[in-house]
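Just the one chain here, the form predicted on its own, laid out as structure tokens.
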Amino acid sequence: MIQIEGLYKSYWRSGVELAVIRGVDLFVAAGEFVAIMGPSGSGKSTLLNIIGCLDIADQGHYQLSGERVDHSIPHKLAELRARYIGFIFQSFNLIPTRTSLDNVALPLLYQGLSRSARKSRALSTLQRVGVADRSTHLPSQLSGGQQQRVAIARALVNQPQLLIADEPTGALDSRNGEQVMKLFKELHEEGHTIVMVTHDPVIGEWADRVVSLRDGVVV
């Protein structure tokens, strides 16, 4: 699913060049579940986003679901976000005056089908997600782990082949927190692809596999 070589990504700032990622290999077989952890500044935020065709590196060859991603135009790399990928973000990123119901048929506009059409789908994605009784409900009328599970449904309703969460549980409490990383193994056992950021190692066990990451390579 994920081929990465020799990936170099730095950023300026103030007329000096910050190296962020420094020569990253990391392959993540279709069906695996990859957690990547490291201290804050370690790069994964950074990774995480090119991996989520959200940036490109400067150096280095990345291919997903075997696509040449590294040095795509913008437009391109909207199409391989659309095509493969769905995300999961720690603050939620609902829109606030949406329903959970239109939150998460929202990406289905860009796919051409009817209002009854994207209705159902979104309805039976939010019943997957165990929300579907909170689907005429604002994000504000919603616990934060009930947030969560809709905006882990509208990564879902695409049928994505990869699910790229990033600090899936920092804005929930424990228990919430556990009941979204059950939900995660259930998608992972369903045969998602699931790479997640986490800085809590209680979290990072959850998955397959950790790749830890310090001042950008892979230890």
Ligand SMILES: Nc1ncnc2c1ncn2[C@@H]1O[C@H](COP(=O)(O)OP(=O)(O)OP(=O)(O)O)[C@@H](O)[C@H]1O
Contents of the next structure:
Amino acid sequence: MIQIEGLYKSYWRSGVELAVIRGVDLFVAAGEFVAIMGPSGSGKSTLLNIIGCLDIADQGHYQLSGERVDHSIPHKLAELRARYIGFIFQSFNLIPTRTSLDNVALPLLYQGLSRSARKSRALSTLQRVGVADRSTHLPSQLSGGQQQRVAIARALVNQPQLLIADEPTGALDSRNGEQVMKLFKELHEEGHTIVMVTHDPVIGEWADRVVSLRDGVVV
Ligand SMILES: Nc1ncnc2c1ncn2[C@@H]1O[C@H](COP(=O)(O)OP(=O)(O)OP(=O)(O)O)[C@@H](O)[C@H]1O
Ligand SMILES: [Mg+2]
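Now that the form predicted on its own has been shown, please provide the structure of the form predicted together with the named molecule.
Below is the whole assembly, all chains and molecules, this chain first.
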């Protein structure tokens, strides 16, 4: 699913280079559940954003599902994201003025589906993650665990092969964190490839494999 070789990424501030990813090779097979772990500032989010085609590397080769990710063509990145990837964030990133159903239906807007088809697909995805009874609620009317389920439904609604999650349990208590991991495990068993960043060893245990990052290199 993911073939990365010789990846480098620096940030420049006031003429000073900060090398954040310093020669990473990473292979993730289709259907794998991988956790990326490491200290704060080790480059986990930077690497995950490159994997998710949200950011671009300075150097290196990246093939996603056999397709070369060409960093020189930004619109191609958007196309790859739409075709392959669902995103889950620590802070849920739901649109506060829209209901759960609308938040989940939003990624379907560009698929040429009718309004009723979008609604029914969104509702069945909310059902899948166990929050269909909250479909007309706004995010502010939901618990953190429920908001994350809605966000997971939004990530799933286009049926992406790859789920990318940056600290998906970071804003949840341990019970809700465990519920979200149980859901991840089920999605993994259904065949999704999952790459998740976490700093929590208890959460990391849910993955098949842990990739440890330190100062921008895999250790
Ligand atoms: N847009 C940016 N501009 C400049 N420096 C950045 C930028 N984004 C990240 N960095 C720096 O790159 C380094 C790696 O950041 P990154 O967010 O990848 O770390 P992380 O491993 O995800 O940390 P955490 O566990 O705290 O989330 C940090 O030193 C950070 O300050
Ligand atoms: Mg981070």
